[in-house]
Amino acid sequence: MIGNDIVDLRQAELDSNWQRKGYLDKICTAPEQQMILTALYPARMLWLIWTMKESACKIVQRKTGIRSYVPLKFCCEVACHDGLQASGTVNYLEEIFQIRTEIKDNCIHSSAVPQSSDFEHLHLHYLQPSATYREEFNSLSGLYLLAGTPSGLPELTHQITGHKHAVSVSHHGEYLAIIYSDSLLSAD
């Protein structure tokens, strides 16, 4: 199992006052809302912690089948954060989610995997929210075949061996990912 998410940075200042009274207390630990609080830039220091934790979320999702989100039980540890890129874990419950993230000027991008190895097999492809990016990812790939589960779900079919394989779609503003694993099936 794979999960992703991306922030448009410009669309999350338009939409969201993540200041007011109350929101990190909704969201973050104490021990996240302290790395928010003392960031260079705070704000990018919370979008990347959303994103870990969405990313994480996502799979949680696809394993229990249940669209639920409580933030707080996710929860965060920058490992490694440059300005560009970031490295961490989540952890939830008792399972511990690999993260890395992808900073540019006006996106943040997490990619979450169970094991680091995972990362190894990861495909990713940005591409400009429409309603036909099914079908211009299905032309890049060529040996995939995108589709949707009739409960909305992201579905990726191996075209010759017919296999399932992991995948996670993310959009927001005027972004989209896709990863997707070579190895990992979408039961793994």
The other form holds:
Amino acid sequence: MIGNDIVDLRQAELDSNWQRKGYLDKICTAPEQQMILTALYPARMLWLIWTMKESACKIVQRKTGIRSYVPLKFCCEVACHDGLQASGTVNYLEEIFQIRTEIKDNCIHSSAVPQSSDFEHLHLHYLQPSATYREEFNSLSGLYLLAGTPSGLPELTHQITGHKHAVSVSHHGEYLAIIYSDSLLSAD
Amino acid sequence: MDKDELIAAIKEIAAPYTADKTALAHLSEKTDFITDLKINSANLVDIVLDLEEKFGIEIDNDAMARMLNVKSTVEIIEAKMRAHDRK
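Okay, that was the form predicted on its own. Show me the form predicted together with the partner chain next.
The next block holds the full complex; its first chain is the one shown before.
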């Protein structure tokens, strides 16, 4: 199982007043708040942490089938961060997820996987967010067919083996990102 | 405040955070903030904070965990307000 999350930084600036009283306390642990408030660009650090939490949360929700809004239970540690890329972990209860993040001028994207080695077989595509993004992906891919389940979850089928591969789609503002794995199946 | 008034108050609070005005117009107890109103998960916190301010209650983390739809939100506010009245 894999998960991803993208934040359009311009959209986030319009939509979210993260400096309002109580906001950070509801979603970030004390060490996470410290990282945000002491960062050179606090808003970027907040959305970096948020995409880490959300990408890990997508794995948990897909695995358990239970939706729950508990951002404080997803605890982030940023191990490495150079302004363009970051890596770290998210702890949720007894589980640890590995996270890699890409930071661009106007968007931040995080991918979550169970093991670091899973990154070797992970692919990332940025597409235009339109109603036809699945068709666009399929014409680019050739090997895989992206469709949606009746409940709206993405489903990726290998056209030769018929295996269902792990896939995650995230959209925010002007950005849409798809990650999928050559090695992990949707049931993994 | 009865249930219909509570649902109307939730609708007013959710309004600025959804671009789907049709789904908002049809808001009912069955409405899900994320799947129906397409509210961004980062804005769910704003709804929680706005509800806390409007009703003078504190929504703890366990309650927030369930606040994904109108039905649980109504139940949480009713329970918090009853607890508040007893004090």
